[in-house]
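We begin with a single chain expressed as structure tokens, specifically the form predicted alone.
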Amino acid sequence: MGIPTTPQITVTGERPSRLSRLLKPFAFMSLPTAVLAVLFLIPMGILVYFSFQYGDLTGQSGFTLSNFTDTLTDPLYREIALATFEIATIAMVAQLIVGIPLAYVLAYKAGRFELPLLLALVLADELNPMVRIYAWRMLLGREGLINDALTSLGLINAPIDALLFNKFSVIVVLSTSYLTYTVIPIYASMKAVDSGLFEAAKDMGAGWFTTFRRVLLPLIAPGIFIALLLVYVPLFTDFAAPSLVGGTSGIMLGNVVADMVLQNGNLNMGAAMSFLMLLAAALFSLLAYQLSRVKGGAK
């Protein structure tokens, strides 16, 4: 008698099922990714196209680089760009000075009030931006609440005009307008940090500043990076606050682009300036990402 052989079992469908499991996430992501790509690439293509075009009253048009050269060489635009950088940087630093301690309180000290305070912070951001700006005008104006209070207390004899329609008022408004988007990413990063590390640092003789600089700051660097992306980049393009509280000294690049497109009808120059601002934002995002990796200890 021959030795019975074990029948070979052929597994069918294993490779397709494994392949389908691997491709399933891509199938779910394909449609939203395609939609986002279309909504991003088509407007970006239109922006780039108009930034390299020119047109005159005779109806002639064509390819040109003058939109970029005029923007980069005009001393007025350079002055406004420097003012925009100054306003946005000071506003961002002010928000970090307020946002990091506030996030620390929410993450480690608020206790049972943590969720209500976090919800209050989110709800405060739901207020219409125009309402917030006009509220600041009522506070900072010549007949505003701040001047009235200082006059009533006898601290000043005449209203202070320097509180409104200048760089200071724009910085104040912008610093408070984006505070929620500064606090929440940093708060989320702090929630992932074990508070026992602070006690360990204290036991090793580190003071509060050393603990913050050597322990907390490197660990929350990714949250600060997200806050910079969410806040610092949009600060450069803001035009509502400078228009309503900035006056002549608080003009920013967003106002220039808005005036070019909406008032002067110079779509090509406005597109070129917007494209340059987009490139600057991309370079800043790359720099902020590299700094966050260094602070976070990434190799």
The other form holds:
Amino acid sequence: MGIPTTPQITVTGERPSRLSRLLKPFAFMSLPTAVLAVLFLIPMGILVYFSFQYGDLTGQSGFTLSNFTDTLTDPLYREIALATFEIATIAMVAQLIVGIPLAYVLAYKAGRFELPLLLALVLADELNPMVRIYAWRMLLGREGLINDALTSLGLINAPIDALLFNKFSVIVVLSTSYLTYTVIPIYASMKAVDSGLFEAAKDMGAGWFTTFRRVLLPLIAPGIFIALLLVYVPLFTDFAAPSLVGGTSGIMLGNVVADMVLQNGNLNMGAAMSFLMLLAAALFSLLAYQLSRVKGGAK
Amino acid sequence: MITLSSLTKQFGDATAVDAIDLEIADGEFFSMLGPSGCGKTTTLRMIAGFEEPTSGRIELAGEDVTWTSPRRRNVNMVFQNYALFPHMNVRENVEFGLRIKKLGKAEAKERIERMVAAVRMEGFEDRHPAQLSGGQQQRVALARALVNQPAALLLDEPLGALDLKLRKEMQLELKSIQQQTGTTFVYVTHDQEEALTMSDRVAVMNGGKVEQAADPRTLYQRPDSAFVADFIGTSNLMTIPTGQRAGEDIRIALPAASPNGEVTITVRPEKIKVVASEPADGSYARGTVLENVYLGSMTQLIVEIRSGERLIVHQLNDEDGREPLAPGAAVILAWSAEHSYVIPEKGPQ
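Just the form predicted alone so far, so send over the form predicted together with its partner chain.
Complete assembly follows, chain above in first position.
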């Protein structure tokens, strides 16, 4: 009794139309979307456009697929692609092997040193990459610290040349370049895992490896996935490290693209190569995402 | 049987557990009760193996396990926050321990089904912990521990996170699961009512020491120390200078064979009656009602007696139409001699 009938209620506010409700979230996103379009999508479009063009010294230009067919059929590029894959994968695995325990120590064992250690890790990344690479050259070189130490200790007679200007040195340098980006997402996902779970696992008889594999790993899989995205893709396209410590055997795809554009002046071919690498990175990301879902258990 | 011998744990300079001796019998529901910081959880964690004792011994079924890894002790723990594996469903959680023990598939399946049924979680096997209520998570944690058929189950304030009504239900359920399985339960709580309702025996702990370990009835009726008397239920503690206190407004009669000298007595609030005139024998005290609090089944009176002490009196509301005693009313309180329980003098420690 006394309750007003429904028509009065609708007068107070117009129910927003279906269309405007659908568009509302996009309105909030309009500015970031515009920024993204200008800074990301337009250059990307230009890259794709160039990759389908040819141009020669006579000034002729037009549409072509030859940039792609040339890249994909050249055995030299295939070999470099394989080497790149090998170097990037080994460096990624090495960083995970170092990074996961490091993240574990930071998240659970560091106590009051947690913040200083985290800060040190971030600062380590602030170091100019060139300086870092030259530091490695001083360590690994013919007259470098390692060879000097080994010779003066009498462990070797002549300096080892195999330390620098090859695949090995590229892997070493790359393995340390992105450690911050490997550790931080894994550390963040560990912080969300209750360390009481490890006690529970231990209580039921699990050793450290079982606890790691069946409890910790599935729970930090999303963090590992982010680390893979942040690190593996840049590892794949790195060209500073291979050009400074790679010598002739440590060449990676990034060098090929840089040479194609900067040395040969063939922007179209470089664009096609970049586009192919982008596709590979996108495919890889999807794969990593799927893997992390399987590991983490479907939610 | 679990035997603790002069078990001690120090954290730096602080002594969390101070040379305690306890024996817990097979199939017993044993509680460790005390305020926070009394050392009860540390003791439990030492039995589980998560803390290493500074000194002393822990024996499980006659075997010295003081330095054995928690992995190899035949005890399981139910954690305060349950510590269920969030990425596993109920079945996988319960299965965890059995997979590590590499139990045969058929037997594992049978045990899991039996345990899930015992904690009344049938039909929830495929749910993840996030999809369960607090009480349900609690049951899964219980099943996950009990499925390993431990010699003893260690429970660290397992009902602390539940609301009062659910906690009462789970108390009964825990007790019935304990009786069904016949497993020794070692239960840590700061809730005296919880300890009293469920336990066969309770160890009241304070400052890292066991004040008294006894069945609930003994703890309530014959507390060994003022701390126990105060911690278990409500009690009126009075220190009587020499012998019996007697005067115009008060007379305290002690039971026969009470020691002379200064003694501390405790009188339970429900033993004190409000009477019309001074009784011929037993104790009485004249006083004034300060407060009356209606508690449903009873009324709690706070009475200040002439000597200045305040006594708590519980009156059962078993008669209709009885006028509540208003603040300011003069009353005579009486109780019989045997209800002045003399707390034993503690010897030098």
